[in-house]
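Shown next as structure tokens: one chain only, the form predicted on its own.
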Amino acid sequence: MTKAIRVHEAGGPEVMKWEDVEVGDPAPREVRIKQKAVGLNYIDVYFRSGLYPIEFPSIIGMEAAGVIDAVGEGVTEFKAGDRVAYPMVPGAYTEARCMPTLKVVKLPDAISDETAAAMMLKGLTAQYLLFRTYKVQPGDNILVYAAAGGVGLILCQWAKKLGANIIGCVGSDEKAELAKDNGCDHIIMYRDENIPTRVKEITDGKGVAVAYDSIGKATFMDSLDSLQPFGTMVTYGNASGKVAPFDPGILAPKGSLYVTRPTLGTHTSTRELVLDGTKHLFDAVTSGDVKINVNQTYAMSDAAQAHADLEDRKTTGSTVFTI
């Protein structure tokens, strides 16, 4: 038997249970992975809490790294013993699992299991935000929410390499220093400052070319009001809840703005997209352009505490479960 974290009902961190599960052998075109490290992401909270509906009982979690110990019929790209990782595949909170090969990629020797588990979902999110959703150009003013979080730290480092002027929103002095150390040029303390007002002060009244907003409901209008004419509002997370329906007519007087709601699911929906994104990410990490900050580790059995700490904003950078 294999141990896994399962949820039998929607609710708080306490609904997660450390239980025995059966894994079995891989089906055709599947591999079985003995997992070494699993990443924690805010989307896990959405599934656990019921914001995103799932069937019960269910194993949550979306990214991990490990070693293949069996391959199913028809698998030619992988073999037993390969070190691999994957993003955006539900069911990661487990010691072992069988899964299709669509989103599985081989790991370079230079990238550890913990680093890989911490960066697959978050790093590929930063990759599509910066290079597909809005292509950041040198000199662009950009606004990054949760700048000291897992996606935020990667995004800020990468955007700095692209020549952007980065304004980061954080909630504490500790997080402010961390964001500055990872590329932020300016900090907004969102609890104490008016975000659009500070953005306009920092940019001499111009506003930002793009707002990368992972907060959702609480910051949506602030993000729109921080944009320059023809600016792009990217709402890619719901930490404060889903954005309420709005009248698109408000976008015209605010500067003919663009609004988009992307998801990593679309950006990893084909093998070509997965390989393109992961090559870009692996190159950035192995070259040293992007450093992955694994600032918290927990045993998988302590997933409830990890979720509580994440929701209480006690974490910075990436969090990994070790197995």
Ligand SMILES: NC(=O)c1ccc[n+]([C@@H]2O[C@H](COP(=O)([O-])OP(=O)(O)OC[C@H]3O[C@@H](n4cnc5c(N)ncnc54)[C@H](OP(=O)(O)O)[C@@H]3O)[C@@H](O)[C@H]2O)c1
Given for the second form:
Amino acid sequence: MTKAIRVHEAGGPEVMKWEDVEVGDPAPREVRIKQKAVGLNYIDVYFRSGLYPIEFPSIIGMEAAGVIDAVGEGVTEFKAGDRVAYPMVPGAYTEARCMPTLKVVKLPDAISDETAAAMMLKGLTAQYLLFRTYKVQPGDNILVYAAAGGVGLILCQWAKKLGANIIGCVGSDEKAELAKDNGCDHIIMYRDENIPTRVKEITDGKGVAVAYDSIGKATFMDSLDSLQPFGTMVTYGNASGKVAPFDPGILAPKGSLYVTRPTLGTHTSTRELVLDGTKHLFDAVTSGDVKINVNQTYAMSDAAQAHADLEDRKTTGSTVFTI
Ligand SMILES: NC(=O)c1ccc[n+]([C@@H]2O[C@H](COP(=O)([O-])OP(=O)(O)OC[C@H]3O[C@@H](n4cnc5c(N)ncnc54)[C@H](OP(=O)(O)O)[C@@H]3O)[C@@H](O)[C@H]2O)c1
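Output the structure of the form predicted together with this ligand; the preceding block shows the form predicted on its own.
Let's see the whole complex now, leading with the same chain.
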């Protein structure tokens, strides 16, 4: 029997239950993966809490790494024994699962299961944000929220390699040090400091070319007010709640701004996008340009504690469940 974390109703961390589930054999064009490590992501909280609706009961979780132990009819790209990982496929909080191959990729020997589970979703997000959503150029002033978080630490290291001037927003002194060690040039303690005022001070009144805002409701207007003319607001997460509806007319007097709300779902919706983004990410990690910080590990049966710590802003970098 396989163990998994299932959610039976929307609510706090306590609604997650460690239960027996049936896995079965892979269907045509599916593989079965014996999972070794599973990544924790903020989107798991949105599904568990009801911010993003799901059917019940559901196995939550969106990324993991492991070994293929069976392949379904018609699968030619993978075989039993392949080390693999995937991002953005619901149902990851489990010891084993069957799944379609669209988002499954083979792992190079140099990337461990733990590192893969810590970076597939967060690293591919950093990749599309920096290279597709807004193409960061040398010398760009950029604003990164939750700079010491899972996506944040990867985004900052990679943006530094691109030559950006990075302003990181963090919630504690310890996170400020970590963000600086991972590429941030300037820090805003955004629990206490006014973000647009500090951005204007740091950039000599110019503002930032792009704001990577994962906080949502609490910071949306501050991000718009921190942008330079023609700047891009990338609202890509809701850690503080969903952004309230707004009048696009406000973007004109603030400097003909652009606003986008991207998701890794679209950026991994074809095999080409998955392979292109993954190659880029694996190259960045194996070359040492980007280091994956696995700063917390939990047994998967302790998922409730991990969610509580993530929501209480206690974690930094990536968090991985071991199996
Ligand atoms: N759209 C996409 O494709 C995509 C993909 C991946 C992730 N995301 C988003 O990116 C963000 C980061 O994800 P992650 O998994 O790497 O998480 P994370 O950044 O490691 O953790 C969330 C961080 O958000 C900050 N935060 C600010 N206000 C908060 C609040 N009210 N409640 C909780 N945390 C708050 C905290 O850092 P401080 O203490 O420093 O403020 C906290 O540590 C999330 O919003 C997630 O939804 C979006």
